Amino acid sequence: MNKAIARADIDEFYSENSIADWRAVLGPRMHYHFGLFRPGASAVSDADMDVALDRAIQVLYPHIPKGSSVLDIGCGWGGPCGLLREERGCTVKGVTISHAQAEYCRSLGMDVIHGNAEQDSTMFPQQVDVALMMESLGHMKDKEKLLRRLRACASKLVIRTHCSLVPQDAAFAGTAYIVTPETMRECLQRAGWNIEVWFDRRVESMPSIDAWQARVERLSDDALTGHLKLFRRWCAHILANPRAWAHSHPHLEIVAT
């Protein structure tokens, strides 16, 4: 869709737009992941989207015990961290490659580290109850290596991740590496994880694209730069043929022990 972003510049890619512009697109909790809508959702309002974004985390609560310790890898702007702390009483440590995201999360009292989870495993706790990745695993180039590191420190793995029936070596301007469901399963198994839940959430999550596009279109032309400009193009690309895109891009919810 546009010039690929060098891996060294991904921090800036996720940090360059203003907090106000991100909040206008992501909503008050700043969830940067797909929402989950109830069957038959259409004509999505901002309020519907905000509920669906929270629900995307809340449906995972049966797999995240109250009061558990959680490592949120690719924690973004802290939406999941905040909900897990408020509604589950969890102790959450977040990791993000974006310095702006880390600073924002810390301003809200969250325990968040700025760093590259692929390159530095020393930032991981020695032991946690749950390792969480909300649509961040696709950004990891060597998925199996990271999953092995997590196997050494986490009792449970809770993931929601995008896959593709045709592998994409450098999607989203070179920031994502999207594998097939078969490859994802093999990576998990080779890393020593026993898969207990494997479920495609794509149908429930698709209305998110309409909601995001509507929010992005409200931004001023000056705001539509960098990451948000690419985000708008990505939404438009999907909405050009949403049924075909949804069919070829499973949205997997995975729980493993």
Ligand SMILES: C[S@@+](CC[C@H](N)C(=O)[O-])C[C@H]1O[C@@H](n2cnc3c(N)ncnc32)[C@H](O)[C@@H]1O
Given for the second form:
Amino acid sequence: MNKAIARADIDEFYSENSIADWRAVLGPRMHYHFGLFRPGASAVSDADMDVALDRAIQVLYPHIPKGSSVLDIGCGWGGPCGLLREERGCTVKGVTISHAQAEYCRSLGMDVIHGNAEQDSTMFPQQVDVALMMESLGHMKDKEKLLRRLRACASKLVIRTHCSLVPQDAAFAGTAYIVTPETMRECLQRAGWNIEVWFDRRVESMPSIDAWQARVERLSDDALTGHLKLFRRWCAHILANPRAWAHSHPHLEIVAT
Ligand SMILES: C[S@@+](CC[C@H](N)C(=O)[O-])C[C@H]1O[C@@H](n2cnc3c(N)ncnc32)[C@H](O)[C@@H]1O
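Next block: the form predicted together with this ligand, after the form predicted alone:
Whole complex next, starting from this chain.
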């Protein structure tokens, strides 16, 4: 039975493996989210995956105006922040619970807060054009509370997140809380958001698992500890029956104002 783990442990969960090992799995920009592939894509190469990872952010550009201010909650190693700065001229502030991610992002010149986005003591800017949550909302236990806080400081919300037809508390080694699409919709509405886009990306995103598995299998056994070890098991679990997993895990893109 999975158990919730302390927030400090989530920092460690995202900080323990080396940057080099994460780069071998996530690619040069260190995007930790699913890529989006053209329909019918299979047998993906590393290069295809890197294009698909960028594309997963680029398809959001119609919702993120050029030059806008963006608060990226759960910014990872800065993959999405980097593209938004370079290709959209956005001013981006990231938030991550991981000290290693914050340090890495700062080394690239990014403006990042190291803190737990679920705690009020982690201060957000007073007003931004867009709050972005790229595959990070699943980690938040009290989604409605965070979404309500973001309502007070952001004009628009752009999210990509997995849901599950069967809710999963404390999934992924106790770090994730995966709700049904219905619960997700209710959380957003109760938090005061008006949903404008609700789109399921699961068909386009599934080839990512093959690409990740190929990359993670190339790592040495020494590297396969902690989060990366779990990640390898998770890829293998999904690939045992990808259709069934995809069927039960909608991958939602949500834009709300
Ligand atoms: C799957 S990664 C996504 C990273 C990034 N958005 C990307 O697309 O590359 C999830 C991110 O959420 C962050 N995170 C998880 N729980 C958090 C919390 N309570 N507060 C702030 N960040 C959190 C993790 O540190 C990690 O950066």
